[in-house]
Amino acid sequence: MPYGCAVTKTSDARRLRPAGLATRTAIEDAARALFAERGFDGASVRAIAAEAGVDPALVIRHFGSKEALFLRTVDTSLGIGTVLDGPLETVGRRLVAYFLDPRRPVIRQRYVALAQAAHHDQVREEMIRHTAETYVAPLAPRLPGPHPELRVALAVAQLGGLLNLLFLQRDPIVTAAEPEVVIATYGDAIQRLLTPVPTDEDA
């Protein structure tokens, strides 16, 4: 489910006349492209309006705020559900491989944009909702052992740390490492949160 599904109601768009719908679509298309290209901070309302060929006031009129427009147009799901649907015993490596896949350059763009906007309340709340719906809801019921929701949330936080090193800090140690090594090493670390190996104390 894309971010912003609960931000801009479909019924609002249905009340628009064809010209209004065309304007709204043009703004969304422009915002989607500029947020991906420049990130949240670099894509101003004025720049989005110019790209869409409309007055900046129309951007706010249709979406209420830059944050709401951002949430409407940025989708980070990108099929992540299919990754989580697979065998639980290997989900850690599959998650890391998914985000490291060079065929998905848009992941980096969208992660950077989200990270830049995370200090805005509206964006932060949507990110929390996204974690709950996309990761916790499908994974927690499948996990053995105590505190399954907490463990999934911590696994998502751990994954976010990797994305931060790769896409924001561009840490040379991590970026220079072979993808297969990162997938195995970091994927197994995430896996230990989701399916921890029983210890003698658990017996």
Contents of the next structure:
2 protein chains.
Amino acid sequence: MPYGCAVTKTSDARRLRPAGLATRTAIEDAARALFAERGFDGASVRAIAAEAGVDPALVIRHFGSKEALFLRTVDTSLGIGTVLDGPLETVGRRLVAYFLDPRRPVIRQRYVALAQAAHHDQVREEMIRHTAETYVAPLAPRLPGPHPELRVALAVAQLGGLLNLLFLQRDPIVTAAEPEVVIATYGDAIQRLLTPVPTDEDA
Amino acid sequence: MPYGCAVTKTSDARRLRPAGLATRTAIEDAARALFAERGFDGASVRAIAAEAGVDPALVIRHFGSKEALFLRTVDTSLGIGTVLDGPLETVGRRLVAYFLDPRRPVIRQRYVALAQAAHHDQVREEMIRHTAETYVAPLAPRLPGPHPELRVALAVAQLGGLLNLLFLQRDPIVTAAEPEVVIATYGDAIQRLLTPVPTDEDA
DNA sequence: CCGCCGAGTCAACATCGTTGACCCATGGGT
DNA sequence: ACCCATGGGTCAACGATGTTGACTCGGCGG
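Write the structure block of the form predicted together with another copy of the chain for the protein whose form predicted alone appears above.
Up next: the whole complex, starting with the chain shown before.
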């Protein structure tokens, strides 16, 4: 059988849903799995196609490019979800604790994949958009003091720095440290960016 | 002239120095220029070789790999130099001010190239080594309080987060902000990680 | 019954980092 | 004087990458 729609001819999924959706989701599932497992660069289009049992060209045909497939597949939010909803005074520690939680190994995978893909323009723009939507928009209006948007952006930068050192660089000092100390120290540093404590200098 | 050592046969540089050193430095110069201009991924071995007027295979033959060439070529220190030498109480602001200085566009280029190359193992290890040597070693012994090494590592993480948002992500909020505000806000946040000010909680 | 269209496949392209075979000039040993 | 080992250098090729164009089916509306 050199051509044509191979084996899944009588598949029920093909009959019920609009044609091609089954393979589309198969590609998406394979992409999600391989991007998480091997990162953006490590997961080749050909490997994703093979995992989905599909021709590599079809992947591009459906999604336009590897970058677009990545954007449609990987959740850039890192599942922050409801962490920001609690009291403003402890959000710094809560954020660090969330990312340090060993029960969430997926976060590490997603961040590595995201960082590898970050120098593609569309991914970069999506990250900026995501930062604005997920962090700045809900947090900035609640902040006291001047330059609230800037301070949220800087807090996000600081958070990203920790993830960078922890997940990409895998710095031995931070990795070996007790999580509670990191949460307290770094969380408070972020916290002071959001709700600064008055010092003598401010008088 | 299909083979042999082409045109530079009578070049004095070839005669004076050990053979091959002239082309070696030519490759290094081309690599420095192209890595800075186009980043690690953007600068291909072939382009570097062409810029140096040399066969691509020779580049690998001399340096082993593109990664090794990068490590021997690009200064990973970002020229921190004497910034850490001044008084400990203002080192946070000084660090931020150093990286924000528009008179140092090279820093941006080097950081982008470094970040792109960071997921190669040797480069990653070099960055860890460099952090330990340039930041932790000179700074940690001067810090008061507990966990000095960890706190320096976290300060480096925080600094990296700013560079990330600024140079890679090119976040519009931070980019548009007045440098003095960023220096003061973020610099003080780093400062509090290094020389924390006592709060009520610590009583 | 015809033609169209979307799903799918195949082969190919350009580019990448890297490798092996080869060449040539030089220099030291005999 | 010869020889050959050595090392700088070139060339062609390998395998892998993302992506594209030509092609072929099956099913559907006219």
